[in-house]
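The chain below stands alone and is given as structure tokens, in the form predicted on its own.
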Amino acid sequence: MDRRELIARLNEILKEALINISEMPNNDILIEINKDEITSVMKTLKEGPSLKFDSLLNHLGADCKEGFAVIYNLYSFTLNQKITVKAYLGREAPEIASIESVFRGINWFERETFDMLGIRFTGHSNLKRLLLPPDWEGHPLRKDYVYPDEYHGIDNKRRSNFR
């Protein structure tokens, strides 16, 4: 199946959840979806007989102009195609369903995104900090994050060696 056929097929299969679909310059297909449909979209992409996007390559979160975004990169060995799935979340209390039930390996990816950006993944089996101490306040990858000068009496001030 070539890319144009794949885009047409994705439009047909995901029409209820799809916000936008486009080709990216890196031979990737970008699918923007309604965040409330993430679990069903991922299950369809992974298990759909004509798709088989059964390899989760990456997951990340981003603090964007539109709010927060969660991004998933998938690959289908059957089709030899990559796709990127993106969902936007609001800035206040960003939340989306965990896709652990579809891709078990996403556990730590979701925990890292929670830790660094504060995006909550509902239904996650163990959503707690991964990289920072449990009592750390805030989420360092948010654009409005203010880095603390001190943590438990330890000086945290950033200094530059360049003058």
Contents of the next structure:
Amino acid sequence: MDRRELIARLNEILKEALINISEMPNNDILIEINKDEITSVMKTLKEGPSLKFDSLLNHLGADCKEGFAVIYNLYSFTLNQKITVKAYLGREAPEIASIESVFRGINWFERETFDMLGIRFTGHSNLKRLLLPPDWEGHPLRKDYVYPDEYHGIDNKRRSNFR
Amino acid sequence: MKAYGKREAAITDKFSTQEMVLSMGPHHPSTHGVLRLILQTDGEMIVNVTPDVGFLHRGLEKIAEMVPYQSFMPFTDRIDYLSSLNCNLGYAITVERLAGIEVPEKAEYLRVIGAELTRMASHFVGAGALLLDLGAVTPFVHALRERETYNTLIEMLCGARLTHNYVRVGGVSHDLPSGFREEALKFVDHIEHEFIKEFNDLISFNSILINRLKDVGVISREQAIEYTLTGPNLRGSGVKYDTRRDDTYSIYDRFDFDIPAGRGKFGTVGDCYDRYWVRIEEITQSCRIIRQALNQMPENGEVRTKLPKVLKVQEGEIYVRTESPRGQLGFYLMSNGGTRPDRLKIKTGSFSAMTIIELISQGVMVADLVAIIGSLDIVAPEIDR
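Which structure goes with the form predicted in complex with the partner chain, now that we have seen the form predicted on its own?
And the full complex, kicking off with our chain again.
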């Protein structure tokens, strides 16, 4: 199945959940979906007939100024095709369903996104900070992040050694 | 009760085991780098493992949003210090593909030669450190001796021995010096025909090592895919998938090489020995690629495309995967048309390899956990970035 056929097929299968589907550089397909349908879309992509996107390559969140986006890169060993699934979230209290029930390997990825961007994943089994200390304030990858001056008495300001 | 019963009770009381929580790391000889595992143990058996990461978090993804595209290159060295050239390459290809930059022919060959040399050196350390953790000190020293030659070769190319910063957006930093080709061919021949045999005779077929590694930490094909394992860890579970061949980049489609996969050499498919053996076989395949590249490389030519000092990349998004020694190295780049990335996500092989430890270490001995960590070839800075 080549890329054109796959786009047509995805259009047919995902109908209502779909916002837009387009080609992406590097032989990729960008699928923008409704955020409420994330679990069912992922389930269809993973288990759907003749799709079998069973490998989750990557997950990330991004701050797009007017809101947030969560992105999932999937790959199918049977089709040798990759797709990028994208869902948009609002600026205030961003929240989306966790897809842990579909891809078990997403656990740490979602924790990292929560840590860095403050996006909450409902239904996640252990949504705690992953890389930063538990008492860290704020989410660094947000565009409006304000750098703290100190952390537990450790100075965060960069000073020149040559004065 | 009789006196006998009392004494027996006292003995069982003294030697009875109870669940205990142990902290392994952050500074532990067998956790490569600063990495902490919280073990719940019952005697010597592990009940549960909770990895605690983030000690080496340097905020590379945030730094990427602050510096121009080309200036981020030295930071990619620090993603994985054992294979910095592969990280350079992955980032360069990501930017080039989004910006539509062509790379000169000779630069492509130099990139492949550098990347494959680094893959070999990284596997020397990966395999050597696993053996060191298991108590075999000598093979580690042998592997590091060969890595020294690699360091000298790379130093000839770019002047640096650890963090190379060799690949540039649109090419490489330097042309190869005179004498490099001969030295590299000599090194490759030595590795393929002498060193690998010597190393295998020394340790790979040692029955103590085989007994320590076989049937330990078995990851099935389905589990490996479910937990997004990549690279040698995925291939160790019997999945013949290599980004270099199946989603080719640079000029890897011009070379003839095999993709080794685990097939249960001494035990079950996907055990620690299979992952170890895949790495040893990959060293030989890298030798084959380097030899072909050295022979095909054009004598003369540019090694760098002329680009503006501050690069502007068109608006768009791209996800590019490359094969680093520790698995797929993916860069998701979002550009808003400016001089700096809007968002750069770095997906590394060790990150997903770390998530599976929790699953496969339940019910193993503490000493086997050391073998599992070593066989997954985890490098801590790659997890935290």
